[in-house]
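Presented as structure tokens, the chain that follows is alone, the form predicted alone.
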Amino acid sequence: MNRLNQRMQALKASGRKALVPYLVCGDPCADATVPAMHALVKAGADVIELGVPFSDPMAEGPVIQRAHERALAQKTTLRGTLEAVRRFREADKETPIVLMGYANPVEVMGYAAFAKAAATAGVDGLLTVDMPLEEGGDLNAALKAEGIEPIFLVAPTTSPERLARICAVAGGYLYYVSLKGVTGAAHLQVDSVKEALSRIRKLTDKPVCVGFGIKDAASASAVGALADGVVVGSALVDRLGAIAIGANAKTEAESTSCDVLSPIRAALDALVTRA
């Protein structure tokens, strides 16, 4: 069992909610990514989603699109992202890392070569936004062969039949997209999330983390009361993107990561106290 599955099982056993921050590797600069990752763990991250920069991140809103552009301007690549994971692992052997990105860079490297390189670096899961379940068999097989879990998005429009097929191959957790739209949207509707999670849990006992629209402690608490975890992306990326590239970038990335995540961690932990 890899780190990701172990972590999700441990959280369930303790009744705690998973806090999964997302940041784009290389944003605002390459030197800031690993310090920010360590700071996120210190602030209470259970899993880190590390974005692989891509020229056409179709699922992202303006905030994360700009982060991809900044990272690409810093010449951050898929191999550079794997190197960041390797450097993170020098000091942290336990926190699960999920790469989140798009199919093209993985296809260019080759599925088997990518899976081996990712496992060697210390990657635990992969979420490929634009790889449909029906086309992902070869990639998923390569990942499984290296002990890496394929993570899948579940949308408000996902049918019960398709959800069942996703659950048959998914590992780690299901990523429920809380709304029809792109990352960073402002119209999170908690009642809709509640109804959707009820439908999903009738079909699977896999952990469900909710993303898109989780911006602060209040929204994290509202969703965390329903889900197994929350994914925080745009709120963190927006703050990291405001850091000026320079000698202080690493220190500012660390403090910014803590500032964003700590209140959300406290809000999620308060749910356990109330329970």
Given for the second form:
Amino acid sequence: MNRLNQRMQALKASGRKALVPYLVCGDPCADATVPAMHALVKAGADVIELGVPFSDPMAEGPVIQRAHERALAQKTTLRGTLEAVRRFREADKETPIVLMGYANPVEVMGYAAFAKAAATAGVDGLLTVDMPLEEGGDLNAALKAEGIEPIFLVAPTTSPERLARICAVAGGYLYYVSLKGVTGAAHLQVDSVKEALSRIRKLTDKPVCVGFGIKDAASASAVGALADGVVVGSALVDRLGAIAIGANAKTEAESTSCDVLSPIRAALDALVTRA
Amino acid sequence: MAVDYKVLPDSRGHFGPYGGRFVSETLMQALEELEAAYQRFRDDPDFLREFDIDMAHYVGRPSPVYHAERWSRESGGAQLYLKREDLNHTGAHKVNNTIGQALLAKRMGKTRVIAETGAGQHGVATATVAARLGLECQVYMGEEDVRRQSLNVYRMKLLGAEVIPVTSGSRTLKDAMNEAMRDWVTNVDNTFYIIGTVAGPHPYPMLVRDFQSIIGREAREQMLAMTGALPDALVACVGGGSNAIGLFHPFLPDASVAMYGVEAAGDGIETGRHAAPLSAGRPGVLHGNRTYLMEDDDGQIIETHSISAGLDYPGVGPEHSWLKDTGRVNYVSITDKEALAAFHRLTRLEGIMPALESSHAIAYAEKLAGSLPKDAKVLVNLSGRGDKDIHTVAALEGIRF
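Form predicted alone done, so how does the form predicted together with its partner chain look?
Below is the entire complex, every chain and molecule, led by the chain shown above.
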């Protein structure tokens, strides 16, 4: 069974909430990413979403846009991202990795070639932001053939009928976008997340991770009480992006990853203890 | 084999392998809502009547077809005709589409419109209809284009629109489009995104084409009335490609009519500094559709270059990609230098100052005319007037105002 599905099932069985940090590969520099990923695991990450740098990240807010720009300035693209996963796997064969990116780099590499390279590197899931279900048939088939799970976004505007079709294909977890808007926008509305999750739960028993707007222990705790997991993106990327490129970048990326994630892990674990 | 050009795109917005709807889940519902509204109104007599009345009394349509006799003589071959979209209210073809989309926005109950703009013509056309309909209007424009097209920036402000300079990426049209998409995702409840060209996610390439096809429908009748025959060739510039599709589409079934879409070769295709994805790019996915793009081996979109802001875009409408692959339209390119020379020549020979975008079509039409007999007829889409480019042309000649 795919490492990602296995991890999500184990979390569910133990009642633990999934903590899913997101960082852009190569931000702020190429050699900081793998150390940061290991530090994230140490600080309690259950799954890592690794952003694939793209020149036109249409769905991102300013914080993550700039991360893509920094990573591209360091010449990290899809191949570099797969290489980072391969190096991460030398020391960690357990933590599932989901690549999150845009369609075009995968289009250019070719679906089958990408799926094969990603599986070889040790990728477990792929979330292609601008590849909705309707366009993704060939890509999703190529992924499944290599044991990689397609991950899908679910929005506040996703209809029950669409959700059912998404669930028929989706692997791993559903990534519920808690806000209308781009990544890193405004603040979370817990009531609307609650209402949406109860709608989603009626239609599927797939695990649901919530992202967009989770920036600290308090917001993670509020959402964690409702969802199966939380995605922490802009809050982490904002801090990683502030690190100066240089000899200390690796150790700073490690300590920053730990600083951002540890309090959120503690808040999520407190939910379980309380329950 | 006969192709039925009227049936495309298919129900999912595909022109062969191109087009489609490649957007985040957060935009799917908004696009479905727009598609449903358009399907409801595209054949609605009230909607069409209102569109026609606006075209006649507000835009000043039909725009004339003008036989440029002196320019034809100097070009030494075929007879050259100009479809005068430069004479439209606001000075370009863009207004045909913004009126269509704004009427749709009104019927959908939206109170705010947003747009992206390169040269500023689409921004001006959007700000114009927003002023008239009392809609709030914000226009995204790359910082680099704000600098190049300061006159249009001021026009938009006078019309009551807010121009938001975009500082991400290459600071041009593609980045303005990214930013407008981000705005739309955030404010989708009250906001209508008026896309200015035949690109973007379905249904935009279809609905922009339908609104712009008034150019070709008029031109077809006008040429028949003036000359008793269809033109032998059509020429139009292609950035995103809305003026070209608008002219070409009603002629697609007329097998005798050759068609030429003219891309911006910038400093020359061989230099890599150009904006000609159909001539020198390859298919990929950007801005919601699959189409020919300017991209590198890693699938990153590369920066484009053209003297004309309106052609400075790394993609192209998906229907053009399909028309290229089927061979129905020939896609060619013209350099900055050639376009600039054509700008001056038409101005001096006919007293008509073309936009730098349209000057690419003018330059290619001259070459084409030279290779054709004197009784051949070439119809060129003069998509916009050149007033907005006076500062750019003057600066190239070392003149400062």
